[in-house]
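Just the one chain here, laid out as structure tokens, in the form predicted alone.
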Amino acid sequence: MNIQSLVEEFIKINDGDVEDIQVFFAPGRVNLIGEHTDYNGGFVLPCSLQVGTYLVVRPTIETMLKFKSMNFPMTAEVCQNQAAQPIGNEWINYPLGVVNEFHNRKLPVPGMELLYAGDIPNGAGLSSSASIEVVTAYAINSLMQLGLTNFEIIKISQLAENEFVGMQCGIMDQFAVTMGKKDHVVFLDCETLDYELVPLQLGDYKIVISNTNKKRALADSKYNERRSQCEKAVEILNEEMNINNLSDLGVDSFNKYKTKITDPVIRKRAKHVVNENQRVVDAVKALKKGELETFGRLMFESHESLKNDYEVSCEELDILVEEAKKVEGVLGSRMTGGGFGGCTVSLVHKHQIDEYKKNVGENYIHYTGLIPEFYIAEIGDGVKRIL
């Protein structure tokens, strides 16, 4: 992203000069393993990317917040001191939700002109929503010198999505976007928010993100339905034990009590969460030991569980994973993100990446008629001011 061009576009749209203009950046994220464990109080292993959301902002003496985007045509102007209402399914709901959370905390919000620009592929499941939320909260905190901690920025951003947008996401996305570090993964306990930045040492292997280019509609019933099913499983199991969430269970404990869950669908949902949580722990151990083949095997196992037990995959994601298995030099592959479309993440030897793109791409087009996109994941830092 050319920052100077972005600033020039901001001036063209809003008039005036460059005085008082500031630029902030929040990355997207990809989760290497640990899917749908975050809102179950479990472990996740995401990393922040070098693509993300840029925000050019200038405080004003007016009472209005003026939202514009280089990626979407929808614009809005709202009074900075008045609670707003969601606007359909528009992108503006993410920053509006953040502003609403500042109001809920009785924290001041200045009049502002805001221009957003993102280079995260739309609908790819790489957390563009959390990126927008975090960059907005971080910018307001900086402009008003409120002294909010990164943990407060994370919580404000998550609540914006939960309460304003209506998406009952866990805390992983906002945490990774805020706390990520270049060439590291974030090993996060979503219950306690204890975390460790683990160096990502992949040697001759690269992380390749493959976009199905299938339109996703994750903020609808399916995601929230899965969360409700997990809560039901906890309710049933608490007739025999005392747990706060499914991730309080080890694999052995779950296998001992799983027959208490008589609904086979709810039992499968719980099975995925418990086993996926253990896979994250095992994956971190493998990563620290340099056992990349073990790490890759766990990725494949994760996808099978998401496909068969949690049922959040789709034909397009499954084809990408199955075709990846056929390519020499691929250690592991799995869907990443909420599911029902979006991307897979794969561990591919650097000398096999061209073959991976060619073979997987051609076969994917043959089976689906869709044209996939491939990205080499470059791991970057979390949210920051850049100008």
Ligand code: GLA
The other form holds:
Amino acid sequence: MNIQSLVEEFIKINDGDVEDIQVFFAPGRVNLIGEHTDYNGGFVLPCSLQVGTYLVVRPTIETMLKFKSMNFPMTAEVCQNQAAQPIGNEWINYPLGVVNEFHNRKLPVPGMELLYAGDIPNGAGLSSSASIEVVTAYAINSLMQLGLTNFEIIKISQLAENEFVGMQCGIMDQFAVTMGKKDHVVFLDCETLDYELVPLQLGDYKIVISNTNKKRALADSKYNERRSQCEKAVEILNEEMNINNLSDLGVDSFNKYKTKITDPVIRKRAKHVVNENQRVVDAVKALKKGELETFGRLMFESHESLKNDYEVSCEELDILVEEAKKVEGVLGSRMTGGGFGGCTVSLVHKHQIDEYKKNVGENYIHYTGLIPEFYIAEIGDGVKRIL
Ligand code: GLA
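Please move on to the form predicted in complex with the named molecule, as the form predicted alone is already shown.
Everything in the complex follows now, all chains and molecules, and the chain you saw is the first one.
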């Protein structure tokens, strides 16, 4: 991203002085393993990317908020004195949700001119929405010198999405986008928010993100449905025990009590969560010991579980994973993010990447008629001010 030309664009739109302009950045994220565990109080292992959302912002003396994006046509001028309402499925709901959350907490928000520009592919499940939320919350905190902690910024951003946008997401995305660190993965316990930054030492291997370029239809409603199925599982199990969420169960105790869940669908959902949690723990151990083959195997297992037990994959994601398996030098591959489209994440030997792109790409086009995109993931830092 060329920051200078972004600032020039801002001046073209808003006039005025350059001096008061500030620029912030929040990355996208890719999750290596631990899917649909966050809202079940479980473990996740995401990392922040070098692509993300840039925000050029200038506080004004009025209370108006002037939103514009380089990525979407919709612009808006919002008066802070009126109660904000979500506008269709527009991108503006993410920053507006954040502003709304500041208001709910009686935290002051200045009048602002805001210009967003992102280089995360949209709808790819790489957290472009969390990056917009976090960069907005971080910028307001910084402009008003409110002294909010990163944890508060994460929580405000997640609530903006839960309450304002209406997507009942967990905390993983906002956490990774805020706390990520260059060349590290974030090993997070979503129940306690204890976390560890683990160096991502992959030797000759690279993380390749493969985009299905499939539109994620109904993903939000199916996501919310999965969430309530997990709550149902907890409710049933709590007739026998006393757990807060599915992550309070280990694999052994789940196997002991699983027959209490008579609905096979609910049981499968719970099975995924419990096993996926264990896989994250095993994956971190493997990563620390440099056992990348084990790490890769766990990625494949995670995908199978998301496909068969949690049922959040789709044909396009399955094809990418199956084709990846056939390429030499691929240690693991799985869908990443919420599912129903979006991307896979794969661990590929650096000398096999061209082969991977060629074989997986050609076969994917053959089976789906869609054109995939491939990116080598560069792991960058979490949210920051850059100008
Ligand atoms: C989406 C949500 C996250 C998480 C993942 C699935 O990305 O925003 O909170 O639940 O799906 O792991």
